[in-house]
Amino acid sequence: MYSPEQQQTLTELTKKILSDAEYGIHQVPVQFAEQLRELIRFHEWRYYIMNDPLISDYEYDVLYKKLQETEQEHPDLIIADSPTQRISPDISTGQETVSHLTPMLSLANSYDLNDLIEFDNQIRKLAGIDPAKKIEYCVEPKYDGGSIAIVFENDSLIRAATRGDGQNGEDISNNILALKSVPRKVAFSDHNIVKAELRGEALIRKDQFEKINAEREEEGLSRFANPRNAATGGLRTKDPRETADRKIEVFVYQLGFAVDSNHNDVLQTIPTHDEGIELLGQLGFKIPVNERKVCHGIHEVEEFCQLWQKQRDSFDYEIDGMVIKVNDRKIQELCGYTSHHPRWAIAFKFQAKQATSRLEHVEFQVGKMGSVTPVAKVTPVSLAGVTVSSISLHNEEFIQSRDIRLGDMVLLERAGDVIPYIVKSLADVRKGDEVPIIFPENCPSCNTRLVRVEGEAAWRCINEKCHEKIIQRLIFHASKDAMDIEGLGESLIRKFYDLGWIKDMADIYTLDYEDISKLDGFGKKSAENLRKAIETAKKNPIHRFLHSLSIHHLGKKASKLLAGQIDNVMDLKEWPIERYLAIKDIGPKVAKNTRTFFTNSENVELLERIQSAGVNFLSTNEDKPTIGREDTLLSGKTILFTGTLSTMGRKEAEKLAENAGAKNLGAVSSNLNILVTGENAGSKLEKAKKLGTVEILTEQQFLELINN
């Protein structure tokens, strides 16, 4: 439909409009409106037909809103085939289409919680509801998948279709029949329903999506951008077996049409939207359960939306917001519909997790183990509430497998709303001047020839005197994960290193605070605060100190295991390799690297200097092992925390459990003994109940158990 040249032109225009808030002001309205229409049609084609979007949902919404505003300011510009006058199409040319029994409308949406108050006021005005009365809303996830309509007649599934243009959709009946989550026979007749049309969303679990992409990479195919595209593409394959292979699941969230044998509307006998969903669940459909809530008043709605915005990443499926619907059907009828959406519903959309940007250049950074990591510098872009400009490219293999080039437009994502990464390069909009990324052969810091160990992806600098390598180890030593020296961050360590005050870890503990107080931006109080932080760090348990030494492969867990077996850090000087290997979960690499470190004369001299400076080398109560001990409360037990805890953070709870002898697990399995549930425990609680062997405790019960 669009040539490569057209796609390139439209992509460049998209970026221009999204990056320049004043762009539309300087354009002739009729031309600007037509530009926006063409861009929206193009991106709908990429999203729905090609299943390969070039922009994020948020960026699409920005373009759509600009067109809405332009048409509202100039009503004479509204034309019948404008994207604002219909629902986005997902009908592929040449496929058979069918008509929905009732229109599948879009939803009004907002990224601002304040808009929910305005929505609540609008409902009151439309339905004539007293301002003092709380309106009941049903809030459910806005699943990020493919919308479908499923028709049952005389208890049998007779048809399924994509959403299409809202009036007509693509017939996908054969593919839906291949999905185990959709029953083929349902007892609608028990509820006096002869014919029904259901609304649902086709989704792929996050873990299944990762498997699909891993398999595609092995086969030399491009990765899917997200689970939504994998699901929508799977719905419309010509072979139902491929649909089934993608493990697509369907959540049903609305009974949109239901009549009896006399064609009477059965929906009139179901008072609320929530009761309609419950009925579908009783009939055997997959419905939203713990992630759905009937809220009394708009403020309770806000709280529930905020809760799910925080915990969206712990959910098994992708959701990009929450849908708020008036629960009472009579009030829904009073509010009515526009041609685009029901007035009684709105979607509160979460901050975008994906965005597109241009890769401007790559920096190669040296880590504490000498590994050289390429870091992409992209045009700054807003992503999940923060501005992103730097993204790790991990290693040479990552760059080559994704064919990432300098100058590429790339699709970015923030995993867990924390770590940004590049999903893929957008190869089909290249201009031709993009160039391959050349990995250096020598260390960017000391120019030593880089080495690649067999079986590892990283190229490493093996020069132990490399300045950047030393600095990175000093930074890690003082970091929160290691010795946790408050105030001694990267910039200060680099400054002290350049001044010659810190050359190794031992120098940190013998700093001259009088000299520090004379530095620009410091003073006696700042120097004294730093002294106190370092003195506090000297008292740390030895497992923290062992971890801070940057011994390759010696992580937090292994450091704790070692600390639990010694009385003094210097005991490790005498340990043969067999002694390390005798400890459960200590492998050959950790054993070899740790022994090598503690038998190196330069390292031993460094340790002696650190010890002389007053750093604790003796085992503390925190270093003593608890897991597996017979005298501890939860000895031999496995435990998992789920939901939102009200009195403590997740890490604090896990530490309490560990100190009581339990082992923390990351998922529900047959090996789990105890599940501690907070608010909105979700799918893990349901899985634990199904197992029947897991002891389920509330947060309060867990605390009482620990305290006793």
Ligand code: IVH
Contents of the next structure:
Amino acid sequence: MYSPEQQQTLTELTKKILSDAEYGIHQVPVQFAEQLRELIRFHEWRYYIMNDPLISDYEYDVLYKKLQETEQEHPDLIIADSPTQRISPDISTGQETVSHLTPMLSLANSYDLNDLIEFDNQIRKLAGIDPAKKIEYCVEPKYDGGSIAIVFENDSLIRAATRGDGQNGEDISNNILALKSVPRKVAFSDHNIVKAELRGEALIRKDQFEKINAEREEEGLSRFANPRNAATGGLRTKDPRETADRKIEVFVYQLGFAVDSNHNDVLQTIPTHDEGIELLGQLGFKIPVNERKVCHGIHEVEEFCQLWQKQRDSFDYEIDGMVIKVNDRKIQELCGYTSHHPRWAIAFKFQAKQATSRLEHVEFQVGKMGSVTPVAKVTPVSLAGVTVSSISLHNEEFIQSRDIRLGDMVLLERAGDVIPYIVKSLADVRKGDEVPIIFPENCPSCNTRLVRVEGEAAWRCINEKCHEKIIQRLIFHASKDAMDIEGLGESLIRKFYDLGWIKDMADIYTLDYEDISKLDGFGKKSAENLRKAIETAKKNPIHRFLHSLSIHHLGKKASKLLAGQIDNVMDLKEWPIERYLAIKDIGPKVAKNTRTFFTNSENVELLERIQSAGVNFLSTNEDKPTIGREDTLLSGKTILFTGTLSTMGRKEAEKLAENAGAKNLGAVSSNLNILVTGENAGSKLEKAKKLGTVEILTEQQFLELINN
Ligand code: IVH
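Please could you give me the other form, the form predicted together with the ligand, since above is the form predicted on its own?
Full complex below, order starting with the chain above.
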């Protein structure tokens, strides 16, 4: 949508406007407003569509406010498609678009006590409230995820959509149905509600986010910058299982619409926002609990906001502020709405967790797959309570696209517990002695010329004898994620490698503990502890062992899938590529790399040495796929799919059922336990109904069942 040149021009203009408070004054207003509109649209596109913002939320707000001010001063400049006249940018991804029952508005922002007092006064004016009377506000977190609207009719979830442009969003029903945190059957009818629309935010817990990124790195995929991007991306995947896999959770924060069977507004009967949320909690939704408070007067509001600003890091999810809502619905009605936001609510934005520091030098680190990662060493700086001195620059493209130079002042950001990252370099404050970062042509460890594989961002050392690469593989082999050998960490591995005691993985299992106990800092006891840890690791299930081999792209998940299909690790020596590819979710890269590994004679020799050192090569109970296991939901059940499935093919569905322990049948009979019906399910459905013993599930119910 924007060419690289356009993006560069717009980025430069943004910098100019943000750094020069006087900038707009020298401009003809009509041109300045147009520039701001163009910039806001561009940054909204980077934020919402590309999931890769170039500026902070605060900087975006500055641009937005400047446009608002310019338009207020010159109302004739307001045009219908100005960003201030609508809610947020169009999101078009080719998914079906649906209209929200009521517009999904945005929020006005505030940053300090003065803004809050002004808001409080405004409410008094709009609703005619006596200055002496304290207004009741409900304060809750401003969740930093992806906003969604969920519609229930006759107690069933019938639709879920992203926010989109506020009027229309993208239909993501299938993905939301796959989530455990959203109930699909809800007793709204007990409260006289026939149709309701809820608003909420899809989030990923901070610790889960770290897990996702670790897995992605292993699979050679790029990391998500923050939990929000991982969540919004997850909402819009084509595969509901991917959404569920990311463990997206939905918190609801607004009952936006509720009518009874005569289309009468039921919200009228729920006098306060707080009671509305409480009701949603009772009905089974995730709601803010300790993080929500009814405050009396704006000073109590400010105290609660400050408290959460201080303790936001200890919260499991990302929040970027608090939302203050007039509690009483009648007062809300008196205040009304602008086209952009309700006048009865405001967001209190926390200070951004940003800092600036100087980029002193760049270290190039070799990874276990040989990829060379540039790591920025910055002057130590405190960033949201943590001292930061080392930050990954990921790859050459990352450096170039952000024009990061040695000696630059860089803007750092840290979202929650998430690893800090460089948002941008501050080109405006360059002194002239900053120099471009030169990426090495040769491996910093073994000096072999680096290569770049097509389609990959990383430069790699392809020398299999590269010391650093070997050491990194040994470290990974013993790590928690792989063989989990307690006590055998990086420093010990480096020591043993230097001593020549561990040259490859097999050597780990034939160490001489007598020699070890004589090492400086070691004794009989610690040598014995290490022996025990290594002996325990020998008994590991084979999926751990497969993962520990550092086969490119063979991550934890694929290792488990593979382990489930073999009796002995050595079986893989005989496997043709087709057998790998026949396993669902094993892609061509994993197939090719694993096949290459197991057909290489040096590797086979290494495996034989490891096996004779006593490492378990036989499939264990833990390696077995779920089929036939006692504890799975569908184990021992028979199942049949009929009709056209909407989210997957028939074969795929059968495989899923099989993995969950079920047996697929070809026809409806008295032996059949479950019938899953897609669109146009015909005679099989009729027959099953007649039998009366068959449990009939929709595709979504089936998906939810196996995801549970
Ligand atoms: S209320 C009519 N409450 O913030 C009510 N919004 O700028 C309008 N958000 O994208 C929204 N936490 O998804 C509300 N507790 C909360 C929220 C919240 C996060 C998001 C919302 C929207 C943005 C508004």
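Numbering follows the first chain given and starts at 1. What you see is a predicted model, and the numbers here were worked out from it, not measured in a lab. Under this definition, the rigid core comprises the largest set of C-alpha atoms superposing within 1.5 Å between the forms.
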- Task: Answer yes if the CA of Met505 moves 2 Å or more between the two forms after aligning the rigid core, and no otherwise.
- Result: yes
